[in-house]
Structure formats: C-alpha cells, structure tokens
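To begin, one chain is listed below as structure tokens, in the form predicted together with the partner chain.
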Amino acid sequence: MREDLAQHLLAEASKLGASFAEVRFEDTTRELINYVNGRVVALGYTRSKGAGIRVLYEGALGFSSTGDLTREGLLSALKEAFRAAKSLAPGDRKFCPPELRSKVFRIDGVKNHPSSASLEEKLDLVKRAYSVAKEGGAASATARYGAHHGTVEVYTSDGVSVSVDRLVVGVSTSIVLREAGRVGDGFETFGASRGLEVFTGENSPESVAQRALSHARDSLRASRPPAGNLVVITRPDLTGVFAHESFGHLTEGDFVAAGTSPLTGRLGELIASEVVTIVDSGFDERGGYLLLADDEGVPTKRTVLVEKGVLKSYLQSRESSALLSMEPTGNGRAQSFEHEVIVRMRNTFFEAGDWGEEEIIEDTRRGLLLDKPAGGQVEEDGTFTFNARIGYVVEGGELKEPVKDVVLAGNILEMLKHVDAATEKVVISTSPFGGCGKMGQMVHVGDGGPTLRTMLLVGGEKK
C-alpha cells in the first residue's frame, strides 16, 4: 500500500489549488505463451508499474501518468496534470461523492495463482492443447496461455483509499485444417478470474482444443451464408457480443452525458421485446471477469440495464454520474496507469429465458444458427455489426449445412424488438488475450447470455 506517498501528493495538489485530485497506482503483470506448430514462438512477461494522476481545477480535468514512482517523479506528474487542467479551465466537470471510503478487495479462494505457478506448468497447458490439435490433423495450430494479475490502488482527496486485486487466466487454441484444397479454421478460448486449478474438465486445454477442432471440421465443409434479412439464432458466445457491442456501449454514461447515445433521455421506455433483460455486473457466479471495484475505487454493482424490454439504467463512472445526476455503478475503468478512467463495461449479458435450444431450432422454419464471434462494432447511432465464424442453416426446424464467416448488421433499437426466444441456459465468458476497445484503451471484460432468436441482416453471398 502506498497510502503515505499518495497522501503527500494529494496534499500537494490541494496546495496548487486543485478542487479534487486522485492518484491511481498500478502494479500488474501480464504473461503470454504463444505455442505455434509445436514451438514456443513467444514467451513474454510484462510488468506494469506506475501511477496515473487526475486533477480537477475550476471544473476542468487534467490527467498525467508516470512510471517514476519516486516522490519527485510523482510530483512532476502532478504538476503536468494540474497544468493540463488549468489549460482548459473553467469547465463544468465534477465528481459524484464516493460511496465507499476505504477497503481492500481481495480475490479469495485462488489455489494456484499464476504469480506463483511455475513456467513448466504453464508450458504444459499449451502443449496439451497443441497435442489434441495435432492428433486431430491440424495443418497449423496455435495454443496460447495468458494471464493478467496484480493490484490497483486508488486514493483521492475526498477520502477514497481502496486496493483491488486483478486476475484473469486463460488458454486458447486456433486450428487450420486443409483437405482437398479446402481450408477450415476453428478457434476456442476459455478464461476465468481464478487460479490455474480452473483448467480441468470441460475447461481443460484438451477440451478447449477439441472444441476448436470441431469448429474447424465444420468450417472445412462450410460455405458462405445466404445474404439478406434472416431469422438468426445466436449461441451464448455470440449473444454476448450482441449484449456488449450492440447494446452495452450505448448505455455508457459518457456517451449519454455527451448526448450522442440514442438511449439518451429514454429511461423507463419500452425499447425491446419483453424477452430481453440485459445486465452489466462486476461479478456473476456463472463465469466471466471478476471486478470487485473499478479504477476509481467504486465497488461494482449488478446493474440491470434492460428489464423485460424496459430501459432501466446507464453505466456510470464517478464523473459521468455527476454530470447526469445519477449514482456511480462501478464502471469507471482504465487500461493501465498510463490511461485515464472512462466509462467501460464489465460482464455484459442477456438474462435467461424459458426455452431449450432444441425447441428454438424446431420452432424455426428458415434461418441461421450461429456460433463463435469474431468481434463486432457499434456506431454512435446504434448501427452495429457482429460476426460469426461458424454456423448452420436452419430449415424446417432442423440444422442443415454449415456456413462460415458471417457478418450480421442492423440497428440495435430495431433488432431488440425482434428477439422472441431465449434459452434457460446462460454462459458468461472472458479471456486474458483481449477485451473491449474504446478510445484506444483495451480492458478485460466478460460477456454472454442464453441462445437467442432474432431477425438480422446477413452479409453473405448472393446465390
């Protein structure tokens, strides 16, 4: 804990004339093993240690960061932040009062923490995944291990003193199959905010590789999908991208405060079908990324964004909530100490319905069942795209031939009205390899949900 250093700095900020100051220390480690075609091609370890400083002066906000954690180094960064704030003064920025003043948030119950596990053990994970890929006939295969862990400490001039653990580990496998001039690829990843003991059973590297292999085999015989407006059934991994990309970003308080989100001023309105309930939470027992408090030291909450079709809340940082006269929700996050806090999601997912996946398929005359996202994106006006690596044509209530590389497009506020079925089973996933990008910052998130049915524009091939 760097409380003494922080208090000295906060006192200096006050002497300069700052009405609010915050220092956020980070000491985290990122690990990566990249095992390609039976060889270690990347073995990396990154230590991020430094501080980010925010200063409010006459309603204007300045931020500065430094890797120099000496008293002089921090003081110099404080002066930079103060000067930056002063260059914009006066302004109308402010911060919501903190709900919690002082606490240490630890992730408990971790048996084999990546910081103490041996390199041999981590190498074993990727080698096991690779073996399954190789035995399955992979022409090329990559197995990866990744982890991110450490602590973030936040101190502010209005009394916040919080230390929070960060932890996520994961393995992934990507496979390319080649057969008779055709190419099929498959990708699978599993991540969790747990120790290495999590990689067993269906979460073992072997199971992860097996799933990637199965997708690659389907991909080998898959064709491009038909194009046009179609009924689309999304499996949980893809539903999650839907929740996160297509909807979640529009509820971010900074976009709402700026008036650029199409959800601005619409709390309480029916914006989706009654099947739709969407949640953003720092924790969920069904999986995902565990974030007990955000990068402003605010404890995370389970925030219900949409309940049975009705818009219930937005995601807030201390700053966006003050601008909107609402409560912070624990969504103020930064990629690292070098980045300023902005409003970000945590685990964003659709809640369960009461269908079984088989029932949804049987009930569908013509459409596509899609799985495995390859990312997505949303525009300010709610126009979104998201992509599925693999899927199947559904005809007469049955799964038919596989399709691949499917792009889906639409406008969220139109599309949510067409959701008419969701399964009871909900899956929430996360990964240490990537996350959500916004304003040049990447943070770890989780997403998921049930298998859902809706209607979307499919960018495929004109048959």
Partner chain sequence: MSDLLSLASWGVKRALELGADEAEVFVSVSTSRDVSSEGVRLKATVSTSQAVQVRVAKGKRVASSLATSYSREVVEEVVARAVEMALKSEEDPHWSGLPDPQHPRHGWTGFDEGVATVDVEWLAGLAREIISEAKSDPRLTVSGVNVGAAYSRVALANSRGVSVEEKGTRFGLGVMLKSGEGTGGSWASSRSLFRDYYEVLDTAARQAIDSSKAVKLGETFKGAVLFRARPLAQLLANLLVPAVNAMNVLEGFSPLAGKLGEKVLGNLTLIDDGTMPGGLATSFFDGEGVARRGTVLVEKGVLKNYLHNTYTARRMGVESTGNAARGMGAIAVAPSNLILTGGGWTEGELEREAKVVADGHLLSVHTVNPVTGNFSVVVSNPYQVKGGDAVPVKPLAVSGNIYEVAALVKPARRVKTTYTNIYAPDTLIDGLTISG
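Now that you have shown the form predicted together with the partner chain, what about the form predicted alone?
Left out here are the partners and the other molecules; the chain alone remains.
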C-alpha cells in the first residue's frame, strides 16, 4: 500500500488551501485471448498503473492523473488538479462525510487467480470451447478468454484509507452455422469474480459453447416474430437489460440531482406493479461482479431501488449524496486512474417472484418468450428500443417455432406497470468483455433477474 506517499500528498494539498483532496492509486491488468477458427488472432496483457487526484477548492473540483508514481510526479499532478480547481472557483460542489475510514477489502477463496495461472491454462479454455463449436458443425467460431484483476487504493484528506481487490474472468463463444442457404448464429458468455477454477460444470467452456450452438441451431430455422402489442416473457439475460439499461440509469444520483431523470423527486411513489423489486448491489451470492467498495472507498451496500412497485432509493456517490442530502451507496466509480469518479451501477437486477418458468409459459395464451439481448438504445426518459437475439412463439401455454431479430420498443416506466409474473430463480451475469458505458467511461457491471412477463410493442411481421 502507498499510504505514506498518499499522506504526504494530502498534506501538500492542505498547504495549497484545498478543503478536500483524494488520491486514488490503481494497479490492474487486463487479459484477452481471441481464438478464431482454430487460430490465436489476439493475445494481450495491458497494465494500468497510476494515480488520479481530486482537489476541492472553494467549492470547485479539479482532477489530474499521472502514470509517474514518483513523489515528484505525483506532486506535479496534485498541483495541476489544484490549478484546475482554483481556475473554476467559486463553485458549489461538496462531498458527504465518509462512513468508513480504513479497511482492506480482499476477495477471498480464489484458488486459481488469473495472475498466477499459466498461459497454457488460459489457451486451453478457448481451445476447448472452439472444439465443441467445430464438432457441432460451426462454419465459423470465435472463442474468447478475458480477465481484469488488480488493486485500487483510495486515500482522502477526511480520513479514508481503503484498498480494494478487483477481479473478473470470463469465457465467451460466438458461432455461425450455415445450412441449405440459411444462416444461424449463437452467442454465449459466462463471467464471474473468481479464479479459473470457476470454469467447470455448467460454467465450463464446453457448456458455454454448447449453449451457443443450441441458439445457433434454433436461429437456423427461426423466422420473424409477429408484430404488435404482445405479452412478452423475458429470460434473465434480457431481463437484466431492462434492469440496467432502461431503469438503472434513471436512478443515478447525478442525473437525479440535475433533474434530467424522470424519477427526480418521486421517492415513495408507486411506479411499477407490486411484482417488481429492483436492486443494485456490489455483490450477490447468486453471481455477478464482486465490488466490495467503490472508487471513493465507500463500501457497496445492497440498495433497493424499487420495492414491490414503490421507488425507494437512488444510486449515490459521495458528491451526489451531498447534493441530494442522502447517504452514499457505494456507486462512485471510474474506468481507471485516468478518469474522474461518476455515479455508476454495479449489479442491477430484478428480484425473484414466486413462479416457475414453465408455469409462466403454461399460463400464457399467446405471446413471445425471448432470450439473449443484441443491442439497442435508450433515451433519458426511459424510452427504449432493444433487440432480442432469439425467442419462441408461445401459443396455448406451449413453446412453438423459434423467432429471431426481435425488436422491442417502449418506455421502462410503462413496461414495469405491466409486469405480472416473475420466477423464483434469479440469474445475475457479468463479463470481462466490455461493460457499461457512460460519459466516455466503461466499467464492469452485472445484471440479470428472474424470467419476467410483461407487455411490449414488438416489431416484426403482421400475421
């Protein structure tokens, strides 16, 4: 840990006249292997090592970062941050007091950490996935291994001294099948904040590839979906997109404080059906991304955003919580030491209901069961357009023919009012490949939930 060096910088910030200062050190590594049609086409290890410094002066905030971790280099970055704050002063920015002063957060129980696992072990994961895809008749297949791991340390002038582990690993498989002039594609990924020992059983590279193959085979015989306002059943991967992309961003404290969120000033209101409970948490035993403390050193609480349809809370950093006179929730995050902390989600998901998936299907006279998100876009008011990669027509309580290229449109606050069933089983997913983007920053997140039933506008063919 770099506490002595940080304390020297914080003392220097005080001498300059700063009312608050923060030093955030990062030392993380990103790993990636791309294995395409039996060949390694990319193999990378990228290390991110440096420090980001924030300084508050007369209500104005300055930020600077550096990869030079010598005392001289850090002092130069501190002075740059102070000059930026001074040039912007006066301002009205502030930070709520920290609830935790000092702690080391470690991810326990990791048996085969990616930092110590051999390259041969990692290559074996993608080769095993590719072998299943090839044996299954793939015309083209890509298998990927990824990991992100390391440590973030946060020190502040108001007493925070926190060190936090970061860890996520994952394997994905993308498959294209060709048959009788038709093309089908399938994609599957699995990720977790654990070591390489996690890739066994249903989470093995072989299982990941088999699921991708299954979706590709269904895609080969799939047609366009029926169009119109339909009953839609979403499986956990797609459910998670609604929790995160459509709803979660609306609860971020910076948007709420700015008044750009349609949820501003609506705490305590009934905004969804009583079936709906939505949570954002730094960790959950059912899966997802493990974030024990955020990039401000705040422990990550389980934050219930919606409880049985009622809006209960917003997501907060230390700054947004001060603006809204609320408690921080551990949602201050930054892509790296080179980026400023902003309000971000962690694991955002719908909570369980009391149905089984088969029960929901049997209870549905006509509609669609949809799986696997495939992109889309969301507006600030919660209006969305999403694509589902694969799905199935539901008629008379039974699954019928598969459909693909399904377009879903609506507004999340309307969609939530129509949720009338959720399964007992909740699945929360994460991945080292990409993440959530906001204001030019990308961070690792998790999302998911149960299988849900609601009503949505479906773009397809009139039948």
